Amino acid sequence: MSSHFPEDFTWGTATASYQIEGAFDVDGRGASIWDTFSKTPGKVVNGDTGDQACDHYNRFDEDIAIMKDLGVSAYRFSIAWPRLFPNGDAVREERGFDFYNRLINALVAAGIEPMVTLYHWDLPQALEDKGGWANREVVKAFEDYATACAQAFGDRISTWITINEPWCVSWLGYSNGVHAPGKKDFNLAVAASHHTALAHAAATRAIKKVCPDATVGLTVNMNNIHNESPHDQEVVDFAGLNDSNLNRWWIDAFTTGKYPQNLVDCYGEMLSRVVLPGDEQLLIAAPDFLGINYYCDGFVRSPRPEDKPAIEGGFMPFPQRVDGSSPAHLTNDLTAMGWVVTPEGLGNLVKRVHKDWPSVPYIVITENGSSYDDVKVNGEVIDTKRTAYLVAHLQSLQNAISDGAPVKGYFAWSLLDNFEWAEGYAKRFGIVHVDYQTFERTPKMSFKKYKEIIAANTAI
């Protein structure tokens, strides 16, 4: 086996607009659902908000210099929809376009390819007031937004991601309510699942119409779901539903125009009333690549006597860590998020995708990273566990590539410690430490190791 990644392999790091930009009320930016949600008492740890975040809006030149030192060839960032269209309608905010033009131009000047994610969860609040992703009208709004971005930035952006983790958008936002907009309605989640799939396809066509040579993909969060009770038919069925809900829904949609049959049967009228005639054709939008965000595997089993019910009121499709715990043999190997560390899962997952969806041309790991309780001592952050996580997952990925998995890039999550959604600033995923009082950036041990790996183009 070769000890090197392919010569044309893309090395990158990633962020998201609401998590790092700050400047929430600057230069005409409209309110997003995360502005509203984070300022709702009890929704975010410590009442934290993204009002300032990492102040990337004013410090992006410093962050680009950090990436230049890291040696990445690409940077994945997201555009804040309400910076460009404060109310999600046709009314533009040119100062928002100017900001992203400055950011993109600075990246190009630094020799770093800008990779844009159009939607990383900060929906304009005005669109949510009309129903958000549960309202089919959002599909046309997203198509128009994608068109405007392609027209404005397509001369310098060659790689686009339409939506980041539509599963989280749909299920964390509209079913269990732990993410914005905080709704708790299974019907809304099913509708959002369909509308995000339609929106991806519509945006793909819109970008290609403006930029025929553009490379367009979708980023999904996936894991391998392990059934630890294979003789319990209810658990077998539950595991299958979760796999379809998390791993298959969006990929099946854009490759075949159809959803997994077990979910079609499960959702029943909830789905049939939002799927319209002709949608099967509208869903199909063959991607140029599939982006995968991977953090850990998932596990299901028969409930133990001391467990809370794994299923309340029927099927509850929350596949990551579905029973709220981890396998006994992994309980001492958890991140600060309580997620099991399963590096072998990354290699297994990309091989599964290549086998099950051979029409997907290639895969990019658009996020992979870990949260630990970092401590800065004498100006340094010795994040040993995050460094080990990074190396182990890259070794797993390297092995899968050697076995034929068509993986062409890896983006470490995240460049910076940042606003970690419902966890606020309590959890740190960055390879660069951020002091949230002074905004000082300090590269961690994991940053230095990743820099070495990139320079050597090998995971050692």
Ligand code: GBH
Contents of the next structure:
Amino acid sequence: MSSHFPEDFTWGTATASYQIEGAFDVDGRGASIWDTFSKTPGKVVNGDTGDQACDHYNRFDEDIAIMKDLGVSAYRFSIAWPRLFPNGDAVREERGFDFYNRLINALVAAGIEPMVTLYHWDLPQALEDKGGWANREVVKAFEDYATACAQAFGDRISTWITINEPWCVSWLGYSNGVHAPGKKDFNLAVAASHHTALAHAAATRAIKKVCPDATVGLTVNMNNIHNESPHDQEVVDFAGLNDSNLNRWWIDAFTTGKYPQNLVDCYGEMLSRVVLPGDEQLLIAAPDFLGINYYCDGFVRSPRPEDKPAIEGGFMPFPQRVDGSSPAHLTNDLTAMGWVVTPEGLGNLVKRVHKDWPSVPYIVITENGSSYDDVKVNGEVIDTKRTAYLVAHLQSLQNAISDGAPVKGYFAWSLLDNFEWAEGYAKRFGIVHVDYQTFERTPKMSFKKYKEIIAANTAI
Ligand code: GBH
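Right, the form predicted on its own is done, so what does the form predicted together with the ligand look like?
The next block holds the full complex; its first chain is the one shown before.
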């Protein structure tokens, strides 16, 4: 066991535009699908919206000072497409470009590497009005947007992530409808799965055309899927389909141009309708690295008598067994999101990715973190459980790296408490507490622990 992380390991923290920026109607920003969705009654807990969020748009200098104190070498943030192109077309909004130039320059001046995500879920509403990720035209629009970003920021950005969690974009956005745009149609979700894969590859080529030395990756959300009923063939099949749907789809696409065969068979016409001749070549984009967002493992099993009747079909187009369930030995340890805590899964996952996709040169953990119901007492937030979650996951990662897993960086989700999508402000993931009345920032105990780990370059 090596006693430290690698010498050149990248320590970072991550956020996303709509979750922190606020300033929703400032400097010509156009509407995104999350503006529309959050303002639709019943979609977000407490009717919360990102209108103000953490007011990061006006307070980024303070946030950079906090990161400087933390000691991170990199910051992963996303660009709001509708700030640069309010209508999702070719008409630019220079004030949007100015904002990201100010942010990037301030990061560079602070000695923090800016790492950009081009798409973290805030699609210009005008593009959704044409069908969004279910309409193939989005691929060209995304490619043009990527080109414009590379031209504007490529002199200072060396690492790019095209899309954050295309699984969530496709399945939460177009199949179960819990995220914007809130559609519920398997056909649209399968189409979005294909178009996000095409868009990633097209944007990778577009960025490299402008910046040949750029490092470009895709960030996927993954979990190890544990089958607790290995003798039930239906569950075995479901676990395999689930793994292909969540873990394999986008990585197989950009490494081989092919989708997992069990899903090709399962999707049938839903897929063959949207895949055009020549797409296999278009899907391939030689990977520089893979970004992985890891929160917890998944568990599947045969239904038990006490289970509520399964929802017919679930939200994936294959028969679903009980999943996302909490095995008995883990239920006393759920996060505020109701997710299990499975730190060993992070190490296991990076080892699996290294084994199954040897052409991926290296991995960056682009998000990992937890939500708990924090309380501020005498100006302090003693977030013991989040601190324990952080330490346990970093120990697991450190051991996996000693075992040979090629992981070059870790980004804690999230720098700030922020707008947690359909959960609004009710769920806090930050290592820094945000008071949503005053916008005051208070580093939590987990922040202090992370700072120590970064300084020591070890979690063990
Ligand atoms: C990320 O998505 C997002 O990138 C980020 O914006 C967000 O704030 C953060 O996570 C926290 O939510 O129900 O037990 O089966 C997370 C993607 C997909 C991870 C669904 C958890 C369900 C776990 N999530 N998954 S479970």
